[in-house]
Amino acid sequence: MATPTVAYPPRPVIDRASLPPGPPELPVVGQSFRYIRDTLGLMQETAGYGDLATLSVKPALAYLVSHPELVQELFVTNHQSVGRGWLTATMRYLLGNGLVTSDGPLHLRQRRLMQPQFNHRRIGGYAEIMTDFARRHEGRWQDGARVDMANEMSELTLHIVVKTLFGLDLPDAVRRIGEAFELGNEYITARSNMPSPLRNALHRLPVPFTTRFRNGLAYLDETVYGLIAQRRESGLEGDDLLSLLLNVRDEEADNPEDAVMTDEQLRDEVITLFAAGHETTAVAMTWTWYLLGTHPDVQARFHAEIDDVLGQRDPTPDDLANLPFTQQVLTESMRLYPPIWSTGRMTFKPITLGGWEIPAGAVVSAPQMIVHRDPRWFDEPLEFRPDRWTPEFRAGLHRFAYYPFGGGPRLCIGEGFAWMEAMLLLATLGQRWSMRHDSRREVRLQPLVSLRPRGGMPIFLERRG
């Protein structure tokens, strides 16, 4: 299948004083340093402006909703005028044309072609692999230890994305491809704070980073298409998602030759799938924790319902229904620590956001992490309270007031996949441990491509009866 593109326009150049309001900025600079600096703050002094303000971090200017309804406008009223654009192009360095990087045709055929694969009957059939290596896992744990759980939680999630995106148990191939995303983590992270002229430079020439970085994108890439190769001349059919993948057809597709996907396309969903699935549950996962190690009366509810419900059995997808106040947990710890923190759109020709006309080639962030913490959705917004998502709160609240999978067209893909990990890990490891946050050490906030704890997160291990 041809990879069709999609043309962006240009930044547009446009007079300050005809935009919405927004922080004070330096002259040829903006905002940027600052931005690089000091990102969570800079955005909440931002939208303290109003609900649709400006920030100007050179060579872009972006615009900032904070309000439910202009982030329905941008997602879903005007989704086809926007779309990722520019915004990931150091992404592409690492996940290629997958469903998070890709517009237009493209976008929408794969995600047509994908989403079958990712219905309930099918993600249910991961459950026991996800029990199985937390079980694993945790054998490893010993009683009083001091570990990092952001470290145990990204180890955990990679063995399980790792046998159901490719059906591998292998630990030193886990181990590997693990170390080649975590640098490629690495590198995004900080090829995408650099003017683009730079950042285009230095990825062409042979410096350390990015001889690194190539040298484990290359590992990726042979694992990868090694993978897919064997699939094909051997013709069999598994259960990991690569191979349901290969057997997706496009019965609207003009010729057989497009009604397949191409190994790169493959190669490019594969590899977003995987980031995607290893690092946002690793994250949830990991600030969970810390919020139930630091409330002790959550924590003790939270223990009473798995035990009440599940005994001394591992859990199952039929259980989760019957596991309410862990799912509580779950959601108010994604409101207070959005792995996803922001989302951005770039838009592809011009469209109306609370009555401001913004042009084609604009930069338009809707925070998650802003949004979740308004005092007008959410009382007391900064304290951890599982209890305030009852039937009739979620009934009362604006779709658009809580969205860590994102929404409209582009909501996440693998957000039920994500929900059931996350509550089926929950459930096994707390059968067994407690947890307790080191309160020695202070939990700062490291705003990446995700939303991770900066210097990893402390917890002291305690077994359960």
Ligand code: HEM
Given for the second form:
Amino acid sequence: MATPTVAYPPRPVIDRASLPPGPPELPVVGQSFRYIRDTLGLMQETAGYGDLATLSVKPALAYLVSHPELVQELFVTNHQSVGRGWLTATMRYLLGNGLVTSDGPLHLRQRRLMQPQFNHRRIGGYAEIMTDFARRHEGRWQDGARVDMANEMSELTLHIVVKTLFGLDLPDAVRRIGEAFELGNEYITARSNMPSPLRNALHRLPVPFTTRFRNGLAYLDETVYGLIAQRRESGLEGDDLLSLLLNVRDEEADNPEDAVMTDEQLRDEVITLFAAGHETTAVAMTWTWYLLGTHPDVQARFHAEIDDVLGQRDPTPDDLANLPFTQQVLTESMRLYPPIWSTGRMTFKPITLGGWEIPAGAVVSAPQMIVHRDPRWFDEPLEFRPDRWTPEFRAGLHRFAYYPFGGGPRLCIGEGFAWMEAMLLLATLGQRWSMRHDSRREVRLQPLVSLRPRGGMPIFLERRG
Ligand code: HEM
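Taking the form predicted on its own as the starting point, write out the structure of the form predicted in complex with the ligand.
Then the entire complex follows, led off by the chain already shown.
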């Protein structure tokens, strides 16, 4: 597997008195246990100390920024001095060195090569796959049934991502790929909360969890390398993202053999796209159905809009601009429940944020979950109010008061893909179904890499008209 692309600076030596304020810490372990037990509570409390606060001193120096101006300084002004670093060390077990986990020149090159594959025209080509799978999926739904919407959306977006990335539509392969990723997610989450020496040791030993993870990884590798070999041999140009990436040429490469991606790089990129694009969209859809299912008046307006624009026909990308209320619903849903609830950077060089000196080797978190719910930018921030998203409100809002897709040079490459997919799925499923949340079950948050509902999302399905 590929190695990190930049050398990380050593952990900084800390003079506590020179740090911004933050909550008190326990000796030796600092905030580690609280972070695992009550991540969001700790972040909320830390933000109460100021727009730039010290989140933790031990075992690593970590800051929290919660003001849009500081988020911009971190993501944009200082982008050349920060990166992912060891923040994504555990993710590399699964993703290798794709766009999410790479830094420096490798990331720059890959981003330059991959960006054109995400342009409007290319993405539009996947619309039919999305509506088609949505129709197939709802074909199994029963009127009055109670489903776990988190599962439903995960399964639906899994089929879509496997088809758009790999051109595969075989139920058995899709299921096995989904299982391997789910296990990979669990493994990364469990391992990332460990001190690195213990984590590295467990990753090398044949303990049952590691062995299961490695078996799943072997299946993924075998599938992806097999598909790459097939495509290279046949020379056929498919429409799936893997085929497109396989045919990308780097016009700036010094040697012809460096102009194409190696098989290993291709593998890392498609596995990364899969991981970054599947779960996030499923989570966004789940929270949106939950919010619609708890706000019947909003759901009625959403239905009226799609009925008016589409009637009974399938939506296309051209329809999306005519569904402004649906777009407001989705925007507001990702404000309250940002699928990636916090985005962070590691400092490779010292930087200045809000007048404070941040040393190299520190972590700076910029949690969407806190900024998106700040009453300074959003009136009644805990209320679900799609109507707040008027063009005037948007125009007056700081670019980094709302950033579900991050920002700066590392802005989510799949933003356009995700918007189109989520809007098409909302419109397609909303044409025939009404959602009602099972209010007997309290909704709780599970902030893993993405913001899942803990224990699933019980929703009653009601067939419309
Ligand atoms: C609702 C769905 C999605 C949300 C909320 C989301 C959010 C994000 C966020 C917050 C980041 C980090 C940005 C930063 O560090 O500034 C990111 C990065 C990324 N996302 Fe997404 N994403 C979504 C869907 C997708 C899809 C569908 C794909 C691919 C098909 C994708 C691929 C990526 C990749 C490759 C990166 C890393 C970009 C880089 O570092 O250059 N995402 N996403």
